[in-house]
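Below you'll find only one chain, the form predicted on its own, shown as structure tokens.
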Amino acid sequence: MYNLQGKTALVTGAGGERGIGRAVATRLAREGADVIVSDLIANPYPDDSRDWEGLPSVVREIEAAGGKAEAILADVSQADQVENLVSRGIDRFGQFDILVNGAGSLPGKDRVLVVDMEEEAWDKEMNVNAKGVFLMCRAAARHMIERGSGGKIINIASTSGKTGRKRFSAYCASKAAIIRFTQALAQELGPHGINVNSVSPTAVDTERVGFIAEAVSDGAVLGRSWKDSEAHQEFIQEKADISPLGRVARGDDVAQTIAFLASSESDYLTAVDLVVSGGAEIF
């Protein structure tokens, strides 16, 4: 276990029920941090299980475990929204010390073949995955820097960043945009004691490959009805066999990574890329 008792983190993409943003909210929990949890909408995914309410649950679960925690919703890509979460974080908690930026755009038709894909689809993907990133980061990174009291940043990339993938050009290369951003910023705030690393994991057993599987499958396969779907447990058997640790990925394989990160056992990791993909995936 680490300690991050008297921290303050905040998580972004953290609405889904089995998705990687609300394991790492639970887990930084449960480390000791003080956690603000933020999505696009409180629930991403109303389908996929009536029990489930989103930011709420998260809260809820978290408060539960006699943890603190605060929901504020957020478009990552629109920068007044980006200093508008940050400024009713700091607001509630006082200052935050930890960021995974784990929001990411909703696959669909960027899935495409390159010469069949419309602009708007490109700067959807570009506009979530890569410029919310650097929005976060910029508000995270002027309020560590003003605090002088260091910070930790963690940027969930993707191993379809690392390598390009057909129909998945522009996610691939919003992906491989985060990883040489987070490069070239642990260089610039390494001086102030500021650790900005990046994850890569492989595909995920969560809500969003459903809807990936629905975009490539041409509606063949429904996002919503993915969780209990042939195709789901098709999606299990073929990850756990290409892993030579036989098990499809979940998102507390990537909170476990995100936890190490974020707590003091990590002060000497700075501009690394973590590829969590249980050995399915080599780089």
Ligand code: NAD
Contents of the next structure:
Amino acid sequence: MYNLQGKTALVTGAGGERGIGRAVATRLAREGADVIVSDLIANPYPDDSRDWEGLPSVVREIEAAGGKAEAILADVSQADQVENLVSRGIDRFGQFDILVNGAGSLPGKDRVLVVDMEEEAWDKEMNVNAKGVFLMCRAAARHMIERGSGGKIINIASTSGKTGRKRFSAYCASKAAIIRFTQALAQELGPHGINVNSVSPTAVDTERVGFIAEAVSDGAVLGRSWKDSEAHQEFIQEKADISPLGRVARGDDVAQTIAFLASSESDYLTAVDLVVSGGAEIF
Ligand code: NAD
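Form predicted together with nicotinamide-adenine-dinucleotide (NAD) structure, per the form predicted on its own context:
The next block holds the full complex; its first chain is the one shown before.
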């Protein structure tokens, strides 16, 4: 366990029940941090068969375990909403020490061949994944520098940012941008005692993978819904089969890596991209 007592964390993309963001938020809270959880909409994967309300459920879960949390909606690709998120969070808890950028554009019209991709699909992926990380980091870094107490910024990239994949071109480009942006920002913020790192998971069994599995299996453009489909299960099994650890990652596997990067145990790590792939992908 790491001691994050007295720290405040902001986690974006936290509304999915199986999501990495929820796992990170609840883990940081267990380590003692107060947490602002954010997402584009409160419940990104609505599903009548599940008793899950998205962000309010995450807040209740943290509070039930004795922690403090607040939910604030924001579109990370919009500068005014990002500014509002950060300033409301500071009003609520007084400061930010830890920023985890987990928001990621939901798979959709971008999961096609480049020759078939519309400009708007490319822009959406880059605006949420790459520009969103820039806007969030800029707002948080300005606050952390002014406060003068250092900080930890952790950006969620992907192994897709380290290698190109068919039908994932915009996603791969946006995640590669995050990895290089992280390195550059680390050079700028190091003198202020702010560590900036990224994590690159490979497949993690979240609702998002339901979208990806279907997109990969038939190239379809999917709407905003999720089901634990056969394609999802096949995708997860395939990924488990190629991992030396024999299983696919869960949100908690990424969350514990992020908890380490958020803690003082990683004070001499900055500009690093930690690959959380269970050995399935080696870079
Ligand atoms: P997820 O879909 O549960 O999390 C992403 C969240 O981002 C969603 O809740 C979504 O509503 C939110 N979001 C989308 N657009 C937004 C916007 N404009 N503003 C604010 N929030 C927005 O998926 P996840 O699997 O938990 O993924 C979390 C992060 O990890 C993502 O950045 C994803 O790219 C990355 N990742 C996931 C995997 C995986 O296999 N699941 C692998 C590598 C990297």
